[in-house]
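Next up: a single chain in structure tokens, the form predicted on its own.
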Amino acid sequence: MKLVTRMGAVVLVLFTIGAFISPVRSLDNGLALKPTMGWLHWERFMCNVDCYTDPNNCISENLYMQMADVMVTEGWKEAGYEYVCIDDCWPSHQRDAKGRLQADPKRFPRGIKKLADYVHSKGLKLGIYADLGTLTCGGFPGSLGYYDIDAQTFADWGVDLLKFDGCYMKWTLLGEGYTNMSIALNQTGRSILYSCEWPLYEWSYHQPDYAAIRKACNHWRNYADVYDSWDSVKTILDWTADHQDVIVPAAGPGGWNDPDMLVIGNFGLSHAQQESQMALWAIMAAPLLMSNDLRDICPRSKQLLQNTRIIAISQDPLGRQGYRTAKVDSFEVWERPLSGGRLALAVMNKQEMGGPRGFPLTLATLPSWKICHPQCNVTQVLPSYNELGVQTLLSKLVVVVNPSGTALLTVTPI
């Protein structure tokens, strides 16, 4: 359809999601009833094992203890971030005499159990990384042939989350492997949140079975690793929107699509782009796993990550994932149903030149605006908080959005 607005003549493309019904049965471990929140080392610290020349940034027990300290003292725990997660490159290159994984003795001299005890003493939870195949992606021992042993080892250590990668594994065996580790974790008797990368490694060959994935995992990666760049974030958003008919129905309490880490507070995103990532991750009901240096983060990025109104959208108890509903004049509109009949709305300006542009919120550009019949209350959350007041179907409300930025709003029927 054609639409004429104050922006001029534009083509409006609407998207509908075919049967966004209740998700299939989730993994029955009582975890991840809301999207997981925490900190994960990978994007920022990668596989830095050089503790001799870079002791403050290498993968060692000190890094995680310091992050746990900061999460408590700087308001992160209070905001809802509860997991401190180790990624790849933590183990020794050899298992012990009983076939168990062991931490690198120089970088983790007191072992993972002592680290877990420390993190727990702060009221936080510890996550760890392992791999489905013969080796981890970084070349450390994989779990193939050791699923039961590794699951019990993690439980004995007091681990609360397992990120299970899929390197060095034949793709046709992914389903069996991920399911077997899920069973092994549950049989330990300890509640361990299970983060899978099952569909990520299957999409190159065929469409994954999301019903099976949801029964085995608490969240799952679908697409490539995030980098500290706006192009990377955009690519993840585009992939998610292009596959939303398949992946959105799988998400809900107990199991979530994971578009990878928040890179807010690092080097590659402008403030507007950081706001876009935070807003869209909340709309997508994504796990909010930061990968940054919480010991040295700019106040504006910290304020964004701790924004209680955005976190409330992320953690909304209805547990519905949002999706892209329109593309118009280099804008994208994403919407997420919220509890109480409310709506979260993200308007992203994909134009990367010029200045801020206005987007009209009317029934003509936004069919979901029908919830404003007879009227609704609109609150702008980003880029700044603003009560936009009572609106109707005929209101001529325009939100202004910076290049590569996003306006995030909530709409409440009256």
Contents of the next structure:
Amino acid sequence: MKLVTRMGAVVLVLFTIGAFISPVRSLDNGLALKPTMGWLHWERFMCNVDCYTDPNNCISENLYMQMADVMVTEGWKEAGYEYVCIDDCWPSHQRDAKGRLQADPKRFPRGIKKLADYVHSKGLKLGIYADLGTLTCGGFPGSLGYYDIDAQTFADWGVDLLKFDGCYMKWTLLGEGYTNMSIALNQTGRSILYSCEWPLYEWSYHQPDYAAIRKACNHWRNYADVYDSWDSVKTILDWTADHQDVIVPAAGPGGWNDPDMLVIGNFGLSHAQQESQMALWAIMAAPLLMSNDLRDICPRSKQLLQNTRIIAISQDPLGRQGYRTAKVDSFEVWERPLSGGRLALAVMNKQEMGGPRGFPLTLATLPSWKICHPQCNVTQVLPSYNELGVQTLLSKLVVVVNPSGTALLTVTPI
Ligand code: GLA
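Alright, leaving the form predicted on its own aside, put up the form predicted in complex with alpha-D-galactopyranose.
Below: every chain and molecule of the assembly, starting with the one above.
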């Protein structure tokens, strides 16, 4: 449904809340009832296999052990980050004599099972990466023809999550491949969270079948890889909003849209932009998989990633994904329905010039402001915590938003 109202500029209300109620059946493995939280190596450490000249940053067992250590000692685990995930470039180029994948023996001398034991001893979970085609995107052995063996190997090692990529595979076979691996994982009897890239590889050809995807996967990448830049984050947000009518209804406990990793704490985003990524990933009910160096992270980024109020929005038990409701005057408004009839609101300032700008919270800019009738309680979560108190439809509340930053609020009806 499209509604057009005015407030100096045009407000585009993209659709009604009602469209999002009853998501289709999810993968029945009891996992990902809330968006997954953890750490994934790819964006920050990529395919660095050079442990000779770069031992601290290469893809090796040390990297994951150190991340697991820091996750416990620096409050990440307590904040809810649970999965330590290996991405591409971990295996040896050869399978073993029984056809099983094996870790590169130089970089993982103790093997993945020992690494899983270590991660478990810290109260955390281990994720691993494979690909449904003939090769992984980085050119390591793919799983085509080996789904049962690989699923069983991961289960035997004690792996808790599989990111299954879709490189080097005929696109018409994606559905069959992702579904078969889902079945193979279930048949191992071990609870293994299943992270797919099925729709990403299908969108170039046709609109994916999200009911089928949700039945097979616990989350699924829809769009291009994230990079350490505001441009990349903006493009992902634009794609998500442009396709929200199709993808938002598919999300709910057990299965989530995955807009890719959080790059907060790296090099490419200003602090305001990091706040935007954190706020919008919470609004989108996205997995919160950080790809950064937790051993060396700026305190402000750490505080943002560990902000309990934002994490509470991300992990809200209602499990509804938010969506963009308006584009007005170079602002974007996103909202997410929360449990208890509450609402999370994100107001992003897309004008990358000038200074902070005010955005009035009124019915004209924000049709869902009607939840403030007769009264509501408004709390600002970002850029800083601020109790804005009891408001009504007649209130003249203005939130100030930094360029490329986001004001994140919760609204509780009274
Ligand atoms: C693809 C995926 C990325 C990453 C790389 C690894 O590009 O989308 O997230 O896993 O492969 O090669």
